[in-house]
Amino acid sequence: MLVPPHGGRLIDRQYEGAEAEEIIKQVKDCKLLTLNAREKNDLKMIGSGAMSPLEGFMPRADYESVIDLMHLFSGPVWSLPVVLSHKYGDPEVSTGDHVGLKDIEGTIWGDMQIEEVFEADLMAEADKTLGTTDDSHPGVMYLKSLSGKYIGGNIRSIRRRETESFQNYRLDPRETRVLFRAKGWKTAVAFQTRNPIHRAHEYIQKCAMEIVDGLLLHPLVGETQKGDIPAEVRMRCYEEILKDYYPRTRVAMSVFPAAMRYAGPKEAVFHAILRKNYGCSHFIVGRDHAGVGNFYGTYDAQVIFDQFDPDDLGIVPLKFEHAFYCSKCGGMATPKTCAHDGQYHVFLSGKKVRAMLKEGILPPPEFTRPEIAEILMEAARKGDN
C-alpha cells in the first residue's frame, strides 16, 4: 500500500474540457487577479493535488503558522508559503469576492473565492524562510517585487494539456500513484533535480533503489534562475542515460512543474512533502539541496528533517553525502565510504562544468557518462546553456 497523501487526503481542484470552459464563462464578468509565474505553477499544482492538503492560497492563518512554526495552521508539517499577492494595476478585491485568475498574457487559468486580503512584512517572511534578506538572494529579490499584499482563498485550475511541456512525462498525483501500483511497487523514492544528471546523481539513485521498491525520476521544470541548465536539455539526459544503464521496471520518470524558490532547507523539506502527495514513501537529499550561492551550509537541507517527528512528516529522508569518483578507489564513493584524501577525488561543481562546455572541453567519464557528457556539449554549440 503506497503513503497516504500529506493531510490524508489527495486534493482535486483541477477541471479540463466542458467543466474549465464553464468556469472561464462564470469569471466573464468577474474581477481578475494576474498570476505571475511563481503563483502559475502554484495554482496548477494546487488543483492538481501535488500541494495537497492546501486547496488554494493561504490565508494569514496558514501564512503566519507556515512562516513561524513550519506547520499549517490546522496541523500537518509545511515549510513555506505558497500565497497568491495582489498586483499593481489590479483591481482591488474584498473578502466573498469571486474572482478570475489569469496570467499576464490575460489568459484564464482558474478561479478563487476570495477568503482574506492581508498585508505581510516581506522582509520578516524572507529572513524566516530564506534566512537572509540579502539582494543577492533570488528569493530576496521576488519578495521584493512584490506589493506586499496577499490574497488568500480556495481556488479552482484549469489544465490545458495542450499548452504544457513534455506531456509524455507530465503526471498528476494520482496518475503517479497507478503508475507505481502498476509496477507493483509499494515503496519508491523520488530523485529532486535541477541539473544535468551525472555520476554521483546515478550512484546516489542506484544505492536508494537497494532499498526500496523504485526510483521516480522527478525533475523540477518550473521556473528557475539565470544560468541553470535549461529543462529541455536535462530531460534529454535522462531519456539518454534511462535506455541503458536503469532497469525499466524499477524506475519511472515525471516532471515536476514547480517553481524554485532556492529556499535551501526549507524547501527540502516542501519538495519531500510534495513527493509525498505522488506516492513517494522516501526523498533523496543531497548536498545543499535547492541551495543557492554560499547561503546554506552543505548540510543545512538534511539536519532540517530531524525536528520533524517522523510520522507527521510521512516521509523518509534518505541522506547522502557529496559523492565523487576515486580514482584510487576505482569507483564511486562519498567521505563515508572512502579512506583517500581530495587529490584522488573528482569532483565538478555546476559552474566548473558549465566554464568546461563554454570551452569546448568535455567534462570527463569520471563526472558524467560520455553520452550525458555529449548532449552538454552539443547544447553549449547551440547557446543552450
Given for the second form:
Amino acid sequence: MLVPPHGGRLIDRQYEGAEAEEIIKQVKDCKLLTLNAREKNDLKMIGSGAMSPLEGFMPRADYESVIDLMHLFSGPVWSLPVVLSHKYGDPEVSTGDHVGLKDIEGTIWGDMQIEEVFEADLMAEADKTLGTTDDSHPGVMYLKSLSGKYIGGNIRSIRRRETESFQNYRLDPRETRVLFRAKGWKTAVAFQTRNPIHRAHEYIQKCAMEIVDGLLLHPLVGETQKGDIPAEVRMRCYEEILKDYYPRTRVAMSVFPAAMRYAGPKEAVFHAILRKNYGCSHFIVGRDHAGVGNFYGTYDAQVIFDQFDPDDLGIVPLKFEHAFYCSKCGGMATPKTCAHDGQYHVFLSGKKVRAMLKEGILPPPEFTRPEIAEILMEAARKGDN
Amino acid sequence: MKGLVIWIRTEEGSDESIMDELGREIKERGGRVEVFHSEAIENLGMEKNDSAKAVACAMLASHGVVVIASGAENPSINPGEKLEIRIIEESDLHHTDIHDSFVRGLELAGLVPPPKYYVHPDEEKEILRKLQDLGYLEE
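Starting from the form predicted on its own, produce the coordinates for the form predicted together with the partner chain.
Below is the entire complex, every chain and molecule, led by the chain shown above.
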C-alpha cells in the first residue's frame, strides 16, 4: 500500500469538459479576481490534490499557524503559506462571496467561495518563511509586489490540458499513484531539481533506487528565476539520459508544476509533503535545496526535517551530501564515502559549466554524460542558458 | 470513534434498501456499522415506533458504532459526549452530490473513516488507459 496522502485524503477539486463549462457559466455574473503566475500554479495544484489536504487558498488561521508553527490550523505539518493576494484594480470582495478566478489574460481558471479577507504583514511573512527581508531575495521581491490583503476560501479549478506544456509528462497525484500501483511499487523516491542532470544527480538517484521500489523524476517546470536552465532543456537532458542509463521498469518521469519560492529549508519540507501526495514514500534532499544566493546554509534544508515527528511528516527525507567523481576512487562518491583530497575530485559549479559552454568547451564526462553535455552546448549556442 | 446515528427521514413504509447501501459504503471504509431495519425493533421486544427505535439506536451507537436507521419523524434522542446524530432526507440521498457531501461531512467530523482508496476504481481504469497511451505502461 502506498503512503496515504497528507491529511489522509487526496483532494479532488479539478474539473474539465462539461463540468468546467458549468463552472464558467456559474461565475459569468460574479466578481472576478486575478491570479498571478504563482497563484495560478497553486490553484491547479490544490485542485489536482497535489496540495492535499488544502482545499483552497488559506484563510487567516491556517496562514498564521503555518508561518508561526509550520502546521496547518487543523494540525498537519505545512511549511509555506498558499495564499491568494488581492490585486490592485480587482473588485472589493467579502466573506461569503462566490467569485471567479482568472489570469491576467482574462481566462477563467476556477472559482472560489470566500471564507475570509484579511490583512497580512508581508515583511513578517518574509522574515518567518524566507528568513530574510532582503530585497535581493526573489521571494522578498515577490511579497513586496503584493497588496498585503489575502483572500482565503475553498476553490474549484479548471483543467485546460490544451494550454499545458510537457503534456506527455503531466501526471496528477491520482495518476502517479495508479502508475506506482500498476508497476508494483510500494515505495517510491521523488527527485526534484531545477537544474539539468549531471553525474552527481544520477549517482544520488541511483543510491536512492537501491532502497526503494521506484524513482519518480519530478523536475520542476513552474516559474523559476532568470538564470535557471529552461525547463525544456532540462527535460531534453532527462529524456536523453533515460534512454540508456536507467532501467525502464524502475523509473518514471513526470513534471512538477509548482513555481519556485526559493524558501530554502521550508520549501524543502513543502516539496516533500507535495511528493507524498503524489504517492512517494521518500524524497531526496540535496545540498541547499530550493536555496538562492547565500541566504541559507548548505545543509539547512536537511536539518529542518529533524524537528518533525517522522509520522507527522509521513515521507522520509533522504539527505545527500554533494557528490563528485573521484579519480582516486575511480567512481562517484561523496564526502561520506571518499577518503581522498579535493584535488582528486571533479566537481564544477553551475556558473563554471555555463562559462565553459559559452566558450564552446564541453564539460568533462566525469561531470556530465557526453549526451547531456551536447544538449547543453546546443542550448547555449541558441542562447537558452 | 464517537458513536453516530444516521437517521434517514423517509415516507411511511418506504423501501429500506438505501440504508443498506449507505451502510455498505461506510463499512467499505472500515467503519463499524449496524443497519437498523424496522423489524429489528420487534426482535428486541420493544414497541414498534420511531421513539423506541431511536432510543435503541442511540444505545447501540454509544458503543462507537455507526447506526443507520430510518423513520418518518425526527428521532427523539439528543447528541452527547459519546453520540452524534445526523439526519438526512431519503430523497436527498438519491442525489449523488448531496449524498457525497453528506458522507464527506461525516468524514471531516471524524465520524466515519476516510475511503480506503485514494482513487475511485472507475477513475483508476481511465487513468490506466491514459498511462498506456502515454507509454508509461505496457498495453
